[in-house]
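Just the one chain here, the form predicted alone, laid out as structure tokens.
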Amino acid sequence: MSRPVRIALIPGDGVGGEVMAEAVPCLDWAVARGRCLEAVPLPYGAEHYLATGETLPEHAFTTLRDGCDAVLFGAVGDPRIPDGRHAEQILLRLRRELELAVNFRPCRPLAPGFDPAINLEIYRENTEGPYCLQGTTEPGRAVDYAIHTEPAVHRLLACAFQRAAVLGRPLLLAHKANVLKHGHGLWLRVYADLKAQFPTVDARTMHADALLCALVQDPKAFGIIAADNYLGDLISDLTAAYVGGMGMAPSLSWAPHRPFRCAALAEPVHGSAPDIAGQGLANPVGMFLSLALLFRHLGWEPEATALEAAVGEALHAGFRTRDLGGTHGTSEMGKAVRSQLPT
């Protein structure tokens, strides 16, 4: 790419800005190694909304869509905005309108004390399902709709099948088609079509409730798991326990059909954690690992591998934030990781 890669930075709310601040120097490190990139800081989040009434104005969305290549995102959620309207109009809008249908959440333990033999990859559809935010509320009755479309389901499952084929790993589709006959019935039909196109992939389906039980009992028995937005959310949050908790868990969302210039968004999965915001207690590892996923998506494999290795080396050197039973703060953990990066 002859032009700079432009990465929008949206710290968002709560601990989002704290963990973002630890990862941003890694962009300068990548530049020092010869990568051509430009950071584009953006202010959108609860503070900006409360001060201005703006969530994500149209001009900012257009800048992101047409003028940036990716987004590095912190977190959204603030108790001062109990209905979460800004979160819906910022993060969920980016996922939906940039068509970031594929949400990738790997589960690979790096910290001592967690089983390194576990190697799970969750592929979660990221734009539809019950998170379509459509429904009705009336006295004594509330309805939330779940929408599943064949293009979005196909994008997600095709990526999961392709990954399974390349790695030679088993693929499992989690569903509840025994009850959700329409929406999850569509998932099974698309799955069957793709299974016929990937005859070498060891693919099967499983009811999601049974899968959750099996994941607790023997997580090493699974490889790649695909699911809709809701089930993928639950499954990936459960598997985060195998890496040390939500503060350790990364994610990357992308649009495999790339209709826009901006077609990837990296974010840790821990949320804004308002109970510890501003105290320097948040674990920045999920953000570091999310940035590594973004580096890999951009084709910068050496930087991605080095950043993941730096996280592992810092953890093995004894650095732990409170969520891992340690005493190191956000800044200390961030410095420990960055000190392990090669020059």
The other form holds:
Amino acid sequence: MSRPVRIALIPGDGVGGEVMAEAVPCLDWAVARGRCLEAVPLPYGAEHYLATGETLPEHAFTTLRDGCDAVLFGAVGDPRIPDGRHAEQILLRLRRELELAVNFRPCRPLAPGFDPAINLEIYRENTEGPYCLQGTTEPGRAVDYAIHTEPAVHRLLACAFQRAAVLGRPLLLAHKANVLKHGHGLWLRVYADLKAQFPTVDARTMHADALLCALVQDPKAFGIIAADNYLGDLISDLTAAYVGGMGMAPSLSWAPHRPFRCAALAEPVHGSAPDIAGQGLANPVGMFLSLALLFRHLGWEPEATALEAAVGEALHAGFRTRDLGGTHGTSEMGKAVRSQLPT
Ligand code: NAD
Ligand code: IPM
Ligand code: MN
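Would you mind giving the form predicted in complex with nicotinamide-adenine-dinucleotide, to go alongside the form predicted alone above?
Let us now look at the entire complex, which starts with that chain.
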């Protein structure tokens, strides 16, 4: 028998735990269908940090990196830790040190009232740019560096080009090379090399500011959008509005070159939502859809498709949390989705 797929569960902070609790039974469902997996719950987040001073201890990082295949993540961020150091040392460290350069953020409306003809995918570089977290604050002057390296940019853009080629969809690279001459200059060079290697892909580049206007005016015109870490973060929050808001948008990060056993991380696009945390109001859909992306990444296509269909059916049956104008709580929404799963 093959070894079980080990999935680390990090609920994190705020609504992270609430949406994670709804998704975890889907792992049991996958097991009941014959999938061989083992969940590894990990306690790291604000509560653990405030109680112990530990963010992500070395032994946990090593176990995760070498002893797990993937991470399912809730959210991090806590008003009691205003400098966000635990978020840096847990989430951003995992993205960076597991070399999860590709962050995939699809935008496909499923809820009634949102335009189902929109179908775009964001490929966000996930480890570099200003997320190198290097800089200085001096009196009257502050500096944030942004680092871009050819291997990470190439990994991201190669995935985006491959995807565009397979789907036969247009590819757009968002950039600001008119200002960020060094960093985004590198992006344009790597892009030009890949464009020559993928002659069938309808690829172009656009200044990110102009792109945002076009994206609001005509989202249906877009297919694959590639961007660096910072622009991709902003663009994916904008496109979350097309699916119903922050609570609805999923993401999956992976390392195409698989440097470690742990080479994937699924997490909703939203954060810990301190304004609604602890009230049972959070929408678990972004988390369900992130788990579906992970199932697909693991090669479990029937489970991925069934979970996405279950979300669509629950929404079409009228189940909606407050962010979508409904009255259902997190656990009612979660049950509604799970009740649509086939046995
Ligand atoms: P946020 O995504 O937490 O919240 C933005 C808005 O969306 C809020 O009004 C919130 O109530 C709403 N929202 C978010 N998730 C929702 C859900 N599941 N259901 C319904 N509504 C939802 O962003 P923020 O307020 O800018 O950040 C809060 C904290 O989260 C900060 O500490 C931030 O750094 C962190 N954050 C973490 C992640 C992550 O862990 N991946 C992502 C974004 C923000
Ligand atoms: C996201 C979040 C994170 C990011 C924060 C929490 C650091 O906004 O996953 O989109 O900026 O990447
Ligand atoms: Mn974000």
